[in-house]
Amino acid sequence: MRALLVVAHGSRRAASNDEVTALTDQLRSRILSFAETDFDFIHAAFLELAKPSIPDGIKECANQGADEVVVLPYFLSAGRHVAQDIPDIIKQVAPDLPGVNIIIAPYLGTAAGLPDLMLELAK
């Protein structure tokens, strides 16, 4: 089983969780509906300031049957979160879930199509 855990960053303000927790149920609803997906299911983990945290957002998923996770960095930028944060969790649940294939996806800001959106939102 494949799954996707969409990681945002955290916040003290629980309206910004809400919001990725919002777009994790839109994701889910859309995997759901087409028979096509890639994904068996998906979840939101958070960074830091926020549960669920990253590892056991892995080990939920590692829980619901899947043998591979790819992780989405719900980031526009390649920051040290990105770059060097997420990856070094990783590296530390991987060990636990020995048959568990943990892929790091691009982070959301190197999207092809993220400039038209962009355009279109400032319309």
The other form holds:
There are 2 protein chains.
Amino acid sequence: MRALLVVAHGSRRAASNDEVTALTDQLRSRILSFAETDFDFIHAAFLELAKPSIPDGIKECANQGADEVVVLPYFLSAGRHVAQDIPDIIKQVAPDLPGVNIIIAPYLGTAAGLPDLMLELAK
Amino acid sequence: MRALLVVAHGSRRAASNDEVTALTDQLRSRILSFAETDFDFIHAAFLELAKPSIPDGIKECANQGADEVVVLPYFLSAGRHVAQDIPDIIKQVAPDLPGVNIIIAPYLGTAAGLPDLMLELAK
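Given the form predicted on its own above, what does the protein look like in the form predicted together with a further copy of the same chain?
Below is the whole assembly, all chains and molecules, this chain first.
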């Protein structure tokens, strides 16, 4: 089974974390509607300041039977968090989950559709 | 004339700021290609840590002849920056530009197309 883990920075403001959870819920409904997305389930996790942590998120996916977890960084730029912190955390957790293939997807800021989305918002 | 001002947080890392500038360049090419976008030109500005500042970005738009500036917050969540700092800065600069209508668009994190974009990245 294949899981998608949306990883956001996390905030002291509960409302910011709730936005990520709401987005994950939206993604979940997409995944349930469209079998071609190839994901069996989806969770959110946070780099810091909120729970679940990235290791806990990955372990939850594994507990639900995932043998592949795609980690999607919900970040706009390739700062230290994307380039170093998230890969480091995954390297640390991977040995505990030998049957699980963990893949990091390109971060949100690289999405080719962003300019169109922004023009839509600016209308 | 109508201007679009993409406002990002700004980073100590030049590469992060360059990503915003590159995205703005992509948007500019979209705007030039599609007259229906209703924008005559586009600039980027930064809340902090990078230049131009938001007031300088708005003034640059005004200097180029804009009588309407749409400020698009390039932020994923409605934290203090989106809810308070950006509106406060605009309130401060507006009296200096009496002929310019400054509008704040919804921030990026509210875009309805985000879930689809994320599924595309995760594929």
